[in-house]
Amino acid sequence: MAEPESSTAAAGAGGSRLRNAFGGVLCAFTLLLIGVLAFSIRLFSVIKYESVIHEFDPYFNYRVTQFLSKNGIYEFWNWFDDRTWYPLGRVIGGTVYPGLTLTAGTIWWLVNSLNIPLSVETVCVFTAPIFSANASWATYLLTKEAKGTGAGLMAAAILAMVPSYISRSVAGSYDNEAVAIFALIFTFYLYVKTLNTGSLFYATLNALSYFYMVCSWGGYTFIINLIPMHVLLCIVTGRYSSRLYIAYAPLVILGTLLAALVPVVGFNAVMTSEHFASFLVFIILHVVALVYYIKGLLTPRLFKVAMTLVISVGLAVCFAVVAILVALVASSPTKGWSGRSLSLLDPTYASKYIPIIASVSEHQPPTWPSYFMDINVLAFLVPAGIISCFLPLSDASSFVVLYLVTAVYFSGVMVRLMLVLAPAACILSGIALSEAFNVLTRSIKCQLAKLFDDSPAASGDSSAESSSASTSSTNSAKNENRSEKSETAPKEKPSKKNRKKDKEVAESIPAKHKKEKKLLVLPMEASVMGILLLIVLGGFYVVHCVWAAAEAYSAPSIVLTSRSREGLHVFDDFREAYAWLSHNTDVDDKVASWWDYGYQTTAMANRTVIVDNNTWNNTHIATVGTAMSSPEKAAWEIFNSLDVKYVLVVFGGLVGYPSDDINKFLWMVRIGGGVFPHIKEPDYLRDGNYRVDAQATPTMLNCLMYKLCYYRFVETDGKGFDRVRGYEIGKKHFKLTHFEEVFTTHHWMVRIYKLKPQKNRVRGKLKKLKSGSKTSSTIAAGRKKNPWQ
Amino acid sequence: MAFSPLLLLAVAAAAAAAVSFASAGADDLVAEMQSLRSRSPSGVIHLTDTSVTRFLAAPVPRPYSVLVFFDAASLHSKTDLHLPQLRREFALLSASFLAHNPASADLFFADIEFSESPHSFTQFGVNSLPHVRLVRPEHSRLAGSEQMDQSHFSRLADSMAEFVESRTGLEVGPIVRPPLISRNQIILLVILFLVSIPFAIKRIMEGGTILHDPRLWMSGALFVYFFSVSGGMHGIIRHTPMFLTDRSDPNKLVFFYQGSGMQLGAEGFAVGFLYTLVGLMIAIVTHLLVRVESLQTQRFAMLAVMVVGWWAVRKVIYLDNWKTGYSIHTFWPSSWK
């Protein structure tokens, strides 16, 4: 490809075909390696711990997948779960995004029908890494549409190890985002592909991919707002084309119909404000399309008349629809927007009006170090990528820029949305790096050719040799081959049919291009330095990503480890406790705990819980919070009314595990007090400080949570020293009247108590009559109040 | 002991008279307060040294509580105290209370200015601002009245309302904020917007407007990127200042805050600038510098870019290390160590 004009035409064509084939194979091989990299960098958690599902929400997804694989899809669709939110239950089939579960279920079914006996858990653990590999391939496709193969490979490699995405997709983190990011990128790819080709085939695929995204994650509203924004931008900047129409109109119609099929979305797909933008743009697009169509039919003078007519009619229709939309929006209490969406539009909204959203740590606005942690050196490269996308601006590159700008703004409002920013940052950094390498290696190549002043054909070979020396320069050398072709591509928009023809065109064009490009070189020694510096920068990135994958994001939080002088300590108390529950309690017993442990209890112990991490019923949670904050007797009454047999608390005071129930307790008080006003937060605080030592208030020292956590705690070291809080506890010796301890795990991290049964009243009365004043007076006084004891 | 019933009677009569006198006086005071309140647009009574003694030094129990805002015109220029803003919020609280309980005589809102009435400041024992105190009916000493603590300023009028509701048991009602633009203005703007639509469409159809200039979009995109990665939204949502003054040395300014949960405005923009700078330089080299003819210029410019780029990246890594304690380090399997 280097000097095709010098050799004969036939030989040049043959050589370049070989080179293209070689490039294609190399590209496929690189993509395979990138997939392996994306998969394997996420296995640190399995290697360092074990193949186990992480955290809280994944346990729910795991349980749903288990149900699906056991009972089939129809049972799953109608599943009413009576093991949770007792006595209300939960309609699982209608309230989950089924994408992840169906995906893992399908993989499991496929693997088993191939006679590979994998357990459901194994499939769930490895779903996220598999889909990370898919996501990096989708990134390749999307970037290739915008800026050519070289940029695509670079972006895919960067995405394979971006820390922000790793944090949500390590092996075992079986959550919606793992699948959804792939679906997001793939939908964008299909949109851009349709935009470039104008093919209805891709438009249909795009709607299906959008359907998959709707199935997977609530973040699909990002797509259904971003694509209309891009369409509007194209119209406003005068880039309307029939390809734009084909890319957008089928997506809205098919996509909305398909989205309404997902039970959890249902009529929200047409009723909530998040979707209205797409309909409005749909109408505008039609008006514009009509205008362009008429423009093609009529003479300029007639067109002017017709144009006024069309615009006035179009505007009238538009206003009518806007009026209907406004009426619809105004009739709903939140103006049709969910609180989270509103807090994205008006960043100060949540902090003012929705303290629950504002209090969640992943809804905080990030500071600049968060960007350095999550996308690392990509933050330096993105601006260069933005500028590259504008030179020249195509439909695809403008979409990529729009995606980045919206994502970076949203990530600035909520740190959680860094996850959506990560692919955009990877794509633009890939473009920037690829362009930089392209320029620098081209400079070196041309200078080398000048230096040796050999025959031009030989210089082409030598550059091919030198480029295979290191992988990064291989990529960039290949970029060159590809980018020349891709520069012509956006203008021509080749369809599948005339691709062959297009290739021939592409081969003949570089002759002209080369002449111009030969001048666009930089001094050689500076180029070498520049390449070295960029490689150092990339090296930083790789080192940081590996560290983040290995150390920062791999802890499963169900098994804890700590390193000390004696060696590694493993705290496996959670699974110990859940196993005890499943082996020692009746299958229909109800277990009460704070909502954090609800999913794990149902999934691992298979026992009915009162509340879980799907916090849909605030009153129910407040009831549990109130019970935990009440004195023993009142708590017993609340739990008894809910048929609770066992109470589970998580206690970290012995081993120093900071996220235990005592540290979460103020939230229980707050949430409980929000519904039941007799629970007042100041009663639990001494001078505004939360403490459980000798200075603690009597209400605090008598509440159920304190008692269940610190019962017999003084027996461990004789002083009752709490390692998390760092002081001795306030009340050390006390007895439980309404609860009895049935199990405490090895490191005391989980403690399970049983509610004492209510004593038979008649017998108690008889006994009292018989024994008279035999019992000691102090206990008798207590007994009069407590018929249970 | 014959006179004792008589004496008792006399004492009782005197006491009754005193009580009735006192209540008559109190009624006068309430009426006076109400008339003062009606004179102010938001219902905040302006107190001076003399009126403080008159209304607040009255014998306990007074028939009313007073929420006093301590103001100092000389400190309005100090932006970190937010005095003017808090004073506006206080007026809003008062107006909302009045709207919800018209003609209430249980709670009055008042403010005192420092240069006018320094004596009252000492009486209340106020030596730092912002400061709000609630004088309840049973407080006999002014300094014994209850101070609203800092946390109740955080969400402005809403949190102040919570304080009032929890301490007095009176209901403030919803805080009524005046809309940013009035109804008529909104109608006017909507009409203007509607009228301008056809013209805008015509211009856009013709092409060549400012919207068709990619440079505008490019700089817009770069600006949004710069603003977001510098944590500008963090500053807006959390109301963090651009910089702080050093506690130990008031002449020194603190631009960088150690600890990852918080950042100052200037700090964010500085790092955001470095983030953007490196990217811009790479773009310049790849797109602009290659078009330059002179090799010497190219060489010199690339050297400068590489030096500055190296410095900027190192600076960010250093600052990140200083702020969060994280330094880029390799991960080795434990058996390799």
Second form
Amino acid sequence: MAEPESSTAAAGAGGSRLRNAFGGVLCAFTLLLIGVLAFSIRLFSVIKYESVIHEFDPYFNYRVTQFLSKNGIYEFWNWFDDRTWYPLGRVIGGTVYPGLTLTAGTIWWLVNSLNIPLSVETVCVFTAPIFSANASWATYLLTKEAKGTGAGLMAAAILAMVPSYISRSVAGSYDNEAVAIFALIFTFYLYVKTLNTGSLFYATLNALSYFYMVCSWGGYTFIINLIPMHVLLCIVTGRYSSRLYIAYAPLVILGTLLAALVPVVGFNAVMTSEHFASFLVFIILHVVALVYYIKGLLTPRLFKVAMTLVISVGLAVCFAVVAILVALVASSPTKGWSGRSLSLLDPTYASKYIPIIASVSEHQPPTWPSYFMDINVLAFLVPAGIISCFLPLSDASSFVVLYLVTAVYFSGVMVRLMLVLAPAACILSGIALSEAFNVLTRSIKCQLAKLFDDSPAASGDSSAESSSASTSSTNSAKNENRSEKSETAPKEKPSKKNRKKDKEVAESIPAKHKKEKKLLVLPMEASVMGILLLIVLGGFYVVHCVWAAAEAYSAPSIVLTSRSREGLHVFDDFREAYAWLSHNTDVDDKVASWWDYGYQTTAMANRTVIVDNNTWNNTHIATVGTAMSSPEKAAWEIFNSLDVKYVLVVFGGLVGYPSDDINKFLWMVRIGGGVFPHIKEPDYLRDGNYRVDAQATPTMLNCLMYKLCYYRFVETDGKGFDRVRGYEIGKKHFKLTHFEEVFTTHHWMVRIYKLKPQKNRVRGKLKKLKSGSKTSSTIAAGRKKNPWQ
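Go ahead and give the structure of the form predicted on its own, now that the form predicted in complex with its partner chain is out.
For this one, just the chain is written down, with no partner chains and no other molecules.
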């Protein structure tokens, strides 16, 4: 009897090993397909348009990567860029997050070392799709730690296609978020992995991953505040353990030291309010650890005395630290917080005090439709995922829920942070779908098993033989058991009352299990319908994601398209204007424009700009805004004092391009008026609105921005009808006295003007002097004063 049992056990073990190996291979193959999907769905921009850098900020990153690949890392750290923020300039190495640049530069160096001749631009274009695949795999690892392999695969597949992440990771979107989202998810995975295993190795990797996140994006402050919140939650709910200590303490110490090595962060890692929560929780964690340590050494009576002493000293230390932090915070005008952080804590702060932050479109709060556009059906699956995380609740699942709650709040304040919400929504949706499929497939299995057990077709000769064999074997087994029992057990016959009790207890346990199983098993029809509905829901999600990737987020802002009855129209005015500047102006000429176009002008035209998208100097931007809001003569004097030779404006009134400078003009007025009080916003308003038609105010009709945009505009259709604003302009026929038009693109989207020299500004002829005895003092008295003195 022993040989068949051992062979059966060996066969079962071999089958389980084979099943696990097959499952591992299938899982790896599925992850590979998910990576290919994440990469390929982001290539619509290259297929439909061309391999080109998108948006505005990526052009600066591309220019910096070019400099790094050409001159090396040491020159990069010490690079002073005199092409931006004239005449101030900018120290690039100390004001940029270097993670993206170093990553792309390393990839370029590796592929060229392998004799694969790729340009820097090609590497920059495809960096974001590559890291989107990495982010999908990191999502799998994080979700697997929380709820298993099935949920991890489902979450990874969802993240590979989610529109919110696609919007920042299409081919050509060479921005910090391209690598930062991967670093964010991978840091969370290593934290949860350390929390589950208590491994110091994973804790060290977690600190290194956090360091890469700090190098990549300013959103690292989300990590260094979310993890302390989770640690505090575990302590409050009585879930403290040595694994929690190992997961958090090395991250704070090693992570902070590494973060201080990044030049753009420096001592801000220990001096700003965004990091104080991590230090406070670090102290609380050590107090709790000390209490648990003392509890294991002392008797209950001594422990009470020691507990009182530890709590007293701990509270005193905490109060002292809090007092020091409060003193440091109170000494700062912004209470130790950056402007963007304050705008997250108080959504009205930026609009009240920092209009430059409020002027950025991605810093505006999102609308409800944007949630359905960016996460689609995930909004309905997330609540089910939250419920699944509580059945049962673990440290990892509580972290995922806390991540979602905080991300929902921040995404509601700033539309840009929908990007942070996307991984949390994908993880919880993956958990919900995995649990749903698990219940439905288990129900179908149970119903099929019951169907085959009860089917009359199972009766027959073979079944009869097998049943007789089984009955004979069971009978022999019963006889053996009886003989064994008769030999070993005492021959006392139990009473009738005890036999009845034992029977009730034995029957109650299987009855409970049967009842639980019945509760978890759904009818066959309901299970099949549920699976079909989930498949249809997934199909709608895939269709929406493909549409978003192909149509909504693949178009580069530098090349615009529109469709009409005549077909597809391509507007390549931006590159046309930058090419004109590059070929028709001197290398040292200065170009003034609104700050949105600074990065593109420097990267594509290689000309010096006054302001750009870094927005670090509010006064400099306010000066440009004041010039655009001033009359022509005053604007000429401001630009001339800045050594500006050309002025560039973007105008969409002819083709219907809404993101032009007229629609941005209200922010020029507000930012300029915040520094120079003579610019007053009510002077440009008519009934509370900015208007450029016949009802516009005289201040609006005479400002430089109006004149540069609408100069000769009436010649296009004879009426001067603005397609963006939807009405005819107010002032149609006027001439420029201090500026001259030098170039207008094919569709009038970009217009470039040159400042006239001073000698051409004199109207009429100089009157001849009647007497030749006019003294030099009289000439000096007639000269005009410098407006900036």
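Computed from a prediction, not measured in an experiment: that's the story for all the values here. Rigid core: the largest C-alpha set superposing within 1.5 Å between the two forms. Numbering follows the first chain given and starts at 1.
Shown in the overlay between the two forms, fitted on the rigid core, is a CA shift at A592 of 2 Å or greater.
For F372, a C-alpha deviation below 2 angstroms is recorded between the two forms after rigid-core alignment.
A displacement of 2 angstroms or greater separates the C-alpha positions of G730 between the two forms, with the rigid core held in common.
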